[in-house]
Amino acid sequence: MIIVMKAGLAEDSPQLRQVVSLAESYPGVRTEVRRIQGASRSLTEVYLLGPTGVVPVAPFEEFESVEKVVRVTQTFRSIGRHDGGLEQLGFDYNGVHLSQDTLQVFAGVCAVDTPENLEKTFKTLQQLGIVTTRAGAYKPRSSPYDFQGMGAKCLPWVFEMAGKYGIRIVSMEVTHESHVGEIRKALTESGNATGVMLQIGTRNAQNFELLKAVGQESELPVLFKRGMGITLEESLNACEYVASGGNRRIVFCLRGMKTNLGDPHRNFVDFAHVPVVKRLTRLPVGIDPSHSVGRRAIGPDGLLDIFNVTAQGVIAGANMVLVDVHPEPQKALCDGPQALLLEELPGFLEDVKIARRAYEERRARAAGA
């Protein structure tokens, strides 16, 4: 059972000390209090955890302070919606609005390799009014002898240098619990130049070891990656270690599947989901093309395949795009492959608005249907 206090109420108010109190009297009833940032407002919301099917609803619904009290009707108890009862989450962070009403694109390098083609990009994207990217200094790889990412090393310069450019947020994948403290350290360390975001990659998805680490993270949002290889629920799942740590500010985020029924593409996309998760769960959705298709095929109609996937995804709702763009794939150390050239980069943002303007008409029809 989840109990909504009203908006604006103090967290150490004697409204909320009542409804705590009446809550704890149940035998082998617990509470956790927790503030909520959601998309357009700050609440605070009560958890009953324990034996509450025999909590009645009602003593409750009396307090005036109280908003609306929720039945938990899914095992993702902190970010699911609980069959609309809870609204969606939203957060603010370095000056950039995510939410399930909102769209932004992540481009960028999927490994940071050297300091020119890193401000190659980082320039190209601010000539395009982009804030947001991806750079990837520690990297998992299928292959021990396959580039594992520059690590720490390379943090100083990347942080200064998307700073120089107004980059406000770097989407950057972890596979450890001490590479969140190497980040924190470079960032400071940079006068907080720019914001990361926390990437757990779809090989740790169920990493949960480090899905609490990230949890107990007080500053820096998440991207969590679906697993390839898991259902959509487990994935969900995985995630709520995340948010049960304290930790809510979350982009969840599809990247296709591991199965040969995708073939040719990388994986099997799976951006038909994402209205899915946004009816399930309270957090933005994103969407991974690039690894998703996994190489640069384009089709008769003159478009390439990443195009027409992010257009499924964008159509269909999604809240971030995160995109290999690259000065020259071709020598990559990661994932050359799949990476858009910086000169296909406006193509792909006005074919990105256009999907967009589609899904916004849509949603507007079926309001007024």
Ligand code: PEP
Contents of the next structure:
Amino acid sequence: MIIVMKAGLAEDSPQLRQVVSLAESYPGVRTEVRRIQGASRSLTEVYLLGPTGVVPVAPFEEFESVEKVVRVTQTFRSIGRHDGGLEQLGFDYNGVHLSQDTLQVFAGVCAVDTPENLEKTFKTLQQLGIVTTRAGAYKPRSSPYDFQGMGAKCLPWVFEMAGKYGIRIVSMEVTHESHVGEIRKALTESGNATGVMLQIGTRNAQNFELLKAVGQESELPVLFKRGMGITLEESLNACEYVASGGNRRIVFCLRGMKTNLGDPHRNFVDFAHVPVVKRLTRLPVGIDPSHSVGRRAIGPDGLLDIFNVTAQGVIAGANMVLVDVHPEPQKALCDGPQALLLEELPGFLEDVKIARRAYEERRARAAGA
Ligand code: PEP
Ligand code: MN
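Let's compare: the form predicted alone is above, so bring in the form predicted together with the ligand.
Below, the chain from earlier opens the complete complex, with every other chain and molecule after it.
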């Protein structure tokens, strides 16, 4: 059971203590008070843990200070909406707002290679007014003989350069707990030139110890990629490991499923799940068209498959697009075949805008406007 307190209640208020002590008067029931950042307001929520099935709702609803009482209906209790009972979680990080109502494009390189390539990429982003990017330093590769990423040594110049070109957030995959410390250290040493969103890759979606570690983070947000070979429900429960650790600054990202049924795409595109995840969880939902499609195939209408699937996700309300670009994809050390050219980025952004406008019109129509 989750008790949502009315907004503006102080942490040590007697009203909150009253609710907590009533809850703890039921045998075996413990509480956790959580300060939650909603999309537009701060909330205090009291989580009742233990045998709550027999705890009645009515006595709590009678408190003047209680906004509502919500029965937990999903195992992923911190990120779940519980049949619409809880509102979305949004968050501000380094000047960027992410929520179920916003849309950000994170365009950048799959893997950091040379300073020249990164600079060309960041320059283009700045010209286009984009302040969110991706840049992999730690790469989980299928073969141990493939390029494994530049690792910690590239972080100082990557962050410094990001700051120089006005980048506010770099989405960067971590594959081991120690990478979080390396990133934090380099960020501090750069004078916090930029911000980092810790990306959990699809291969680590059920690396529970890593999930617990990023769950301890109180500042850096997390981009959680769904597992490519597990159910959506399993991915949501895995994502709950991050939130239950205390870090609720999470974007849940769809990136396609591993199955030959998706051929000739690299993965079977699952962007029909954008509204599903928005309904089931309180989290902003991202899409990764690059790792879903995996190639620069183009349709007879002149639209790249990557553009088409992005439009599918955005028209259904996606909040973040993570897309690979590279100044010279044929020379990229990782995932070159799926990278957009820098010259293609303006057209891509226009296409995203068209799809977003269509989503907003569809939403207004549904609301009867
Ligand atoms: C990536 O975004 O660089 C990546 C490896 O993606 P995924 O974990 O979805 O394969
Ligand atoms: Mn990649």
